[in-house]
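The form predicted on its own is given below as one chain in structure tokens.
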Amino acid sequence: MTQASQIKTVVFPVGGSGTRFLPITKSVPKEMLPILDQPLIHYCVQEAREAGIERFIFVTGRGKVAIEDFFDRDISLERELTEKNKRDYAKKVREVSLESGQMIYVRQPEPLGLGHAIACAAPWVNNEPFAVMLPDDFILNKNGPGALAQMIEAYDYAKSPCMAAVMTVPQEATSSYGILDPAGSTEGQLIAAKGLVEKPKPELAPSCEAIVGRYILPPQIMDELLKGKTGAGGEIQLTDAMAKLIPENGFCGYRYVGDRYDCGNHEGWLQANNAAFALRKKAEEEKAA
């Protein structure tokens, strides 16, 4: 996969305040809320690692130091666990850590939208195509590679420099998503689009194909985002910037294999915990058999 080898950088926009989970998010970043014994952001990093990502850019805000601490190496804790003959735990702690030079932390000075958060990472994407992952979207594929690895393979095949993960939603839910304006059939996993609409009213939505939190983007999108043009909600919208690139670059939605849980709300977070628990229990039973 020659084209896929270009995707070595991922941007995590993790500066949001997590209002829906107050009061816990007053002191705990929402990205650190646990799915079983791992925080949400760790699952995203594992998915990115599996997909061959080597550079991890976290766009943070106030109160997000716990994310940095989590991925930093804790030599004293590893030593303590080893001395107490808890080597399995020491290994788990060590495996969480990212290598020196892989982590880049950038502050988003004010919450001006997803597009603005991604633009904050512009100096560090090295003028290369890059991935974006939203930790709120927990995507679990029980029988194969994660969503980002699937997308990178499809990206190589489609030769489309701009791609986003999509799922089909009910018509009445289109006002909560960026929606594809398809260029043709919406059958199959790859869906060519002639446009994108951010959170359209249901009666105005061009389709029910909704973008969820996985993207592969060309470096040119940073030029568009840095113009600072606002859209829906008075924020700098990533969807608007992607739509501007479509005439020259094209765009594909990718219908991933897996179950998506919206961990930006309580119900989705609980469902994700239940799904992860069931999967782990099944794996343990198979190992014991």
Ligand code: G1P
Contents of the next structure:
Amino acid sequence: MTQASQIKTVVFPVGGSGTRFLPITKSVPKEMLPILDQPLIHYCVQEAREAGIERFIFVTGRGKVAIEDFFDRDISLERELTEKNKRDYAKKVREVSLESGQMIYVRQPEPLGLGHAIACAAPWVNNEPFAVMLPDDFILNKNGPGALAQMIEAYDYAKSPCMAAVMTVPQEATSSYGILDPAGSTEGQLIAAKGLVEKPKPELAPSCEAIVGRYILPPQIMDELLKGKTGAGGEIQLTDAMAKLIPENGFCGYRYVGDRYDCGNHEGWLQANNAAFALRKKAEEEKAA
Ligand code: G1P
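Next up, the form predicted together with the ligand in place of the form predicted on its own?
All chains and molecules follow, beginning with the one already shown.
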């Protein structure tokens, strides 16, 4: 078995409150904000399915039941649509739902950081490598496989079991990201790092290579996270736990192919909608031609 073919589990940290999208996030989880007619989290699940993932762990919190309902089957709606001869819609509704036993919902009791959210899934990852996807990071690859499928493909060639998607950001933006301290060249698609820093000030950033919300992690990361050490912002940081594993496991950044939109803010979310609309229109036109 290749290492990559072991990756069957994804963890989605979806407990965050979505303050920047208030007031809508008062009653709508931020992961349910739409890109066209699909919620953000649905794009992540599609990207994960395409990458061969079979177990979906959602780390949720208060007010997130809409996510569970969305991926649940709605037999009466499917029947109603079929009876009204709206079979295309019935199919769409059916395709969203995950099979029973594929999804696990775990609660994060307190907002103690991304690392803490991931640690809440520790009992369910079966001591295997697993993926993590952050729904705020919407990645569109117009002409090929999604970012996670690309990473899983590259995983067997990476010299580390600890991998994260990477993009180059402007120097003034480093304080919004986990930043790599590169071990060598940053030119290729795989970038080794000898250190990682969470949200460094621009003048202190070791590079402009920033982590984007797609990870493949070894199960040992859970032991590190469960120590509960706090870092930047007083939170338990995933970046710090990955950095701790570097002496033994190394770290590999993966420069994915695709456009990333930060849907954690209004501008990124609007741009993502525009890009998704243009792509869908093009696909419809090609189908009609
Ligand atoms: C998180 C991570 C950060 C990463 C970013 C990508 O930060 O902590 O290392 O670069 O996601 O979007 P957040 O944006 O949740 O503050």
